[in-house]
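To begin, one chain is listed below as structure tokens, in the form predicted on its own.
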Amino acid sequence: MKQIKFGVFGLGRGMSFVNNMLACNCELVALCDKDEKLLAGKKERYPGVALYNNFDEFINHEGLDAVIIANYFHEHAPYAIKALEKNIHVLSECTPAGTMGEAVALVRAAEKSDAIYMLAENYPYMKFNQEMRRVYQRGDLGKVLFAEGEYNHPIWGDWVADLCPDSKHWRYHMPRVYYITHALAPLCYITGAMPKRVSAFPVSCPHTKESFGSDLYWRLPDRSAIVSCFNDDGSVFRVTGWAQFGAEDNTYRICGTKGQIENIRGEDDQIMLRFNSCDQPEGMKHVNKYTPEWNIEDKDLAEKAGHGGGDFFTSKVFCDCIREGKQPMFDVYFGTTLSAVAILAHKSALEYGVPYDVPDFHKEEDRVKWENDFSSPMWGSDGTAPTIPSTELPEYVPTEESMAEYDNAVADYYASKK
């Protein structure tokens, strides 16, 4: 088996990919981080690994196969572009694209690459979505007409803070459907079918200074945003992008023309499979309750990693595909189009539900409509200002003085640990 040298861009997230790919049979050659107080705490962990804080001389490190692209969630692509024109193989962490036009040059570097790339979305492998996508394919609950996903996860205390340290990190201004790989990707992953027209409806509550301390960077006031995906093979999605409301929890349903299945609310790993009556399959009961295990010969390994296993697949099938020579399913393709209903559901969302197509990014009639479409509602690493809102609440605009009010508390927040 080929020893795969692997390099890791972005060394907070991109460590936790660390173990799943030395389990692989990887080598780690390469760390790459701006910030030198990262690199300085690698250096005795990780003797003789190679480490640098320039991106474009850690790309050209002697050897180097493959790179796990884990810098700021809206920023993968120039940088995954760069490593396709080096026939590198790209896993890149999360939405691979923070605009339109970023999605259409990645596609084009990928399609020109020798290289893999793939997303490295986890949801989809853990464990009861591996389940539903198993009972689905065997067709039991027919074809699928409608499916759900939500991905609701608060954030509280001391993450808070360390999670978004200033005003103009990207977490402070992304809009909560930007993060909706984890809701949408599962469904996708399931059924196969893919969004191809999208409409979304803002869901918002303002929050006041009195809940300041523990909703310290929540200053903007969306909670998530309920969007509806028509695809592919006819049948509709209804999905969250990062929510916060209710009770936190990772909850799918696949509807069929037979019958459904779903993980369970607030009952971590278990399946509720259920059927109509008159399409009661030999052998099943109505009404279907059950812990689904692992079926796979690296069972230990699933359930050391992270996201319920998800953080093992990500990396095996990567590694896996790089040695046979083929393209994931999570490929370019797939990505794009999850960033693309990310990105268009917001402006559908700042228009109150209007509907957007999704380009099919296979055409190049459809890629050259978003070409020059760089427009983002975050704020770039190198300074660059929002060029669109962040809310869809026009009062709620960020202003100067509500982005100071929550560096002070930020601050006041830091001091108060010490």
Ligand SMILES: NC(=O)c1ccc[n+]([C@@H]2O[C@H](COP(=O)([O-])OP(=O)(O)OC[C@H]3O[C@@H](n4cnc5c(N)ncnc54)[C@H](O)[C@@H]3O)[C@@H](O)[C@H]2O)c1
Contents of the next structure:
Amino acid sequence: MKQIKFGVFGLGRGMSFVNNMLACNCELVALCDKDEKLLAGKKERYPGVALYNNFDEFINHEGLDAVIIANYFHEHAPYAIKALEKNIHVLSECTPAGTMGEAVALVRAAEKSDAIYMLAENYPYMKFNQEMRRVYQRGDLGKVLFAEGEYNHPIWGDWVADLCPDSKHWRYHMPRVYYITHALAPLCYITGAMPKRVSAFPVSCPHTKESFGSDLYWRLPDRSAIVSCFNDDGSVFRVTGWAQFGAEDNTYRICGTKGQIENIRGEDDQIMLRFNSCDQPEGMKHVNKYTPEWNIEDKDLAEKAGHGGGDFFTSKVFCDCIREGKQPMFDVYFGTTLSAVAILAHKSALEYGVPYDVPDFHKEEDRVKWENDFSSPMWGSDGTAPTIPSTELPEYVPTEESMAEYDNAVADYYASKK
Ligand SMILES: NC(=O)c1ccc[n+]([C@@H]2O[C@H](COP(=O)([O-])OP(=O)(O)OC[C@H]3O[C@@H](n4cnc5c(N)ncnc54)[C@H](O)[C@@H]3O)[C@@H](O)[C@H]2O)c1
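Structure of the form predicted in complex with the named molecule, please, following the form predicted on its own?
First the chain shown before, then all remaining chains and molecules of the complex.
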């Protein structure tokens, strides 16, 4: 089996790919981050691996076959495009594109490239989601009519400073709905349905000092967004963005014509599978509860990997696709569709639920409608200011004053740790 020489761009989350890629017979050859402190820490740990602080030099590293793109959340597309132009395979963290215009450019670049493009969406590969796909695809539930997906991950306390180091960081300004892939991708993976129309309402609640138990918290009031997707098979999904309500969990439920399946809230990997009494398959009860097991050769690797095994599978599927010369299920069309759902859901939320059609990125006539839309609620790392609000409550749009307050709180936090 050919060894795949890979590099990692963005050494926060990006480093969590290294062991999983190595387990798939890959060789780490280059690392890149503009943060010199992060780079310096890698010298001893990865002797012989080239270290770069500049993407253009990194992507020209001799013999690079594949890159993990894990820089700032909303800035993946321009770097993925540069890699694709060099026929270097791309495994991109979420979200594939921060604007509609970039989503169009990314699809066009992927179509011209000989390389594999894959969205590194790991939640579908969690054990219970793989089980739900197995059951759904077997046909026991009939045809999906309705499904729900929740990615609920409140953050509090000092952790905030590490995740969101300054008031221009993407996490400070990101509308909750932009981080939609963890809630939505599992439903698409399980059922095969893809959104074609979207509308959303934000769930807002101004923060107070008490609400997060610390001086440090994002100053934005949006705690979630409730997004409805009308799909290409006539089903409807209801999903959150990155929700911040109590209590933390990520849960999914698929309702078909004959029955429904869900991972039980608060019960780890447990599944509940229920049928209409008239539609019970042989050997099944009306209500069935069980904990699925991995039924795969690489069980030990999956058990060791982060995010319930999901982190192993993103690397494995990516490497298998490179070796077999085929695009993955989470290809550029899948990825950009999810980015478009997020961006258009935010536009919808800003207009109190006005629905938007999700473009079919296979079609040039759909792409041209959005190719010049680069509106964004987040700061660019080149200093570009947001062009649309990050929250629908005008009185809570971040001001220079509130941003300065946040930066002071972070500075105080780090000073207190010295
Ligand atoms: N799938 C998951 O479970 C999961 C978990 C965590 C994070 N993520 C995603 O991974 C990505 C990274 O997350 P993070 O928490 O590490 O983000 P982060 O903002 O904390 O870190 C990004 C890193 O990229 C570097 N960087 C940014 N622009 C650069 C440039 N032009 N040149 C060189 N280096 C640059 C920064 O210095 C920083 O070290 C995000 O898209 C996030 O959504 C996914």
